[in-house]
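First, one chain by itself in structure tokens, the form predicted on its own.
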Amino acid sequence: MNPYILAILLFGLGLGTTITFASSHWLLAWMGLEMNTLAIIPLMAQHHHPRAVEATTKYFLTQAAAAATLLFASITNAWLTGQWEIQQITHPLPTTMITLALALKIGLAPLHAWLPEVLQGLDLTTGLILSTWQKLAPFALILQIQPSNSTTLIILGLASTLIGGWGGLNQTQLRKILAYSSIAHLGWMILVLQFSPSITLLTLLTYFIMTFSTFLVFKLNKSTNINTLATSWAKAPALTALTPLILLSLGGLPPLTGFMPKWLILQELTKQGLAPTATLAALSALLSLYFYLRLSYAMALTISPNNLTGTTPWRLPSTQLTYPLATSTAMTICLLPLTPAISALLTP
């Protein structure tokens, strides 16, 4: 592509997440909404590829829905209550409206069918600009409304940690398992909303550093599937070590800092009173466990050529820089200890 048509379209991005930042009301969130969808459609379709075309057409119609849904529902309110501004909405219909919209937008479950498929039918780089930053704007959305009834928010998050964990267990291809580890992240995010948005913010955070990482990794060994990644220690033997670990970060294993957001979220949700939901979501996050756990093993237990059909590569010498990668990497594994630190900071 262009070096300048992808700084235009990247400038765009970061604008259309900008002015959703920065709106108070709801058709300028809504505008910025759209040139998000807009300006990653292009990147999106780069490729020519019948995949990557039916991906992106798939994400354009998704995307179209939830915000045609979002205007619908914000024009409604203005009807009802006579205002435009985000943090005034008070109806709950429109507030029901535009929380599923939303949702529909980010991808949780049980509107998450679109996610896994586009991730599918897209390159690595642009998944991760879809895994991560394409989250921002309506995660943004969804803070500053307040819910009428709590239980729409954690019925949405059960049902995305439990999808999430499940639909991860039978796929091969790494960017559907990303899909779905995306789609079990977001539903904890969801759950602990409501009774701590900081700690939604938290865990905003860490999820990108850990999504940041793995996508990096892949990238680097040119792996999509698993039977490709039992060839990484031939390519990168450091990295192959390091890896299980960004894994299982991301499954959430204590002494690393995918724990951190887990254990802040249970805990919560325990104060609240909400024991049942917590085991719930504690026991989903065994399901994910096992997929990162298969992808660990495929990647450090087994030698390649193994039995399963994978066929080797050529080892050419990777262009992309690794300062990035080993800079996440770090973060990913070692940030636990700093939870009393980053605690104090977001205790209001």
The other form holds:
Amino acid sequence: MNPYILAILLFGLGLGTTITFASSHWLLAWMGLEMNTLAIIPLMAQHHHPRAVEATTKYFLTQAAAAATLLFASITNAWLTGQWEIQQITHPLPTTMITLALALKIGLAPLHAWLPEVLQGLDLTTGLILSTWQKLAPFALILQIQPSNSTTLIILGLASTLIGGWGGLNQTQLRKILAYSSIAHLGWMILVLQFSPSITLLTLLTYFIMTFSTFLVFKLNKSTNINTLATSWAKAPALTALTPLILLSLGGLPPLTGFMPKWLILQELTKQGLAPTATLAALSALLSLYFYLRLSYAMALTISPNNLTGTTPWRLPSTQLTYPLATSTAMTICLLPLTPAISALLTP
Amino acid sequence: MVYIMFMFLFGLVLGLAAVASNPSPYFAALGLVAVAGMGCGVLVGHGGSFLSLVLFLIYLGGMLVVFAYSAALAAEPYPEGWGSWPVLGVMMAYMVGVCAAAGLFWGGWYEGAWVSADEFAEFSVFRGDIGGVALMYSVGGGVLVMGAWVLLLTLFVVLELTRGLSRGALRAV
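Since the structure above is the form predicted on its own, I would like to see how the form predicted in complex with the partner chain looks, so please show that one next.
Okay, now the whole complex, with that chain kicking things off.
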């Protein structure tokens, strides 16, 4: 892509999120979200094959519908109460509409159907931007609204963890697996939103680090399905040995970083008297863990049958920067002892 | 006055159903024109005359015209309007739905101005919509700049999406 255009689009992406972060007026927040949607559209369609264009179209339609619902809800609130402040919405009707609009924006179940298909049509870098950066702006709004209906949020959360787990079980394409993993993690984030928004923020940030590592691992191996992943031991042996740890961190196993959000969320839910909800969420994490384990199995725990010439591929120097991957892998694996510091940092 | 407002609202809902009943883009654009025009009439009836004029000029006269041209470019050999059964069927379904909703919510007729106004005896009148535009160009300059930037971004996005003629993502028709 023309570097000037790329610069303008990336600037638009950054500006959109910044505007939503900095806004206290719903109209400005909506403008930031629309700017994000607009700026990523050409990035998604840059490889001009029909699958990418299909993914772009689906993304545009869902995000536009969500943004229109958001605008409608904020105007309804302005009509009913005269308030345009983001944090001052108390009427239940606009609050519920805004929650559902933002759920469609980030891909929470039952509004999740677009995410696997959109992510499947993109290359790994754009998919990474979609999974991480594009979630920041809606979450800034989600963290600020006062939720009115406790049941809605818990249903969104549990449905997302369950659908994220069950949906990912039958997948062999890595991008769809990551999409369902995203849905499951978003479910965990929403579960605890009404009790402790700082834990939601912590979950979001740890999810970012873990999924950043995973996307970059797949990008380094140039693999988009499990079969290609099975030959990564010959391309980057050290990384192949570390990737199961990254995947198990995504699955939420101690002593890895991914355990931190699940631990804090289960603790908070139990303290609030929602032990059955906590149990159901923990059990649904087992479903996600299964497909993370399957990826680890294919990558590092077995060597797939291959002919002799396939066992030593050309070890050409990779053009991809490995420093970000190294940093995020270290953070994905070793950050659990810093739990008190991180949760203190994120509590206002 | 009540009668003409009723006609405008009827035309609005009819145009709405016409767009939603999935005809060819020719007729859908016509439905959009009807909706926008009737909506402007409703706005006038509730006191927002300046807003209505601006909406007519910019939305109908600017954007909708461009959209209609684009829809005309994506020409179909056999366009489907209300003459074909699938479209007419959906249209009838929507009309039934509208009648059901009307029956449910019947009662009350809102007559009042949506535009606030402020007077200073005989010296000045400050209308909500015109005063708002003045404020947008003075105090709200930053948001105006941001709006202009977003429009420029949209231009670049569209140009990038349609780049490449027959080799690009969106092929020239």
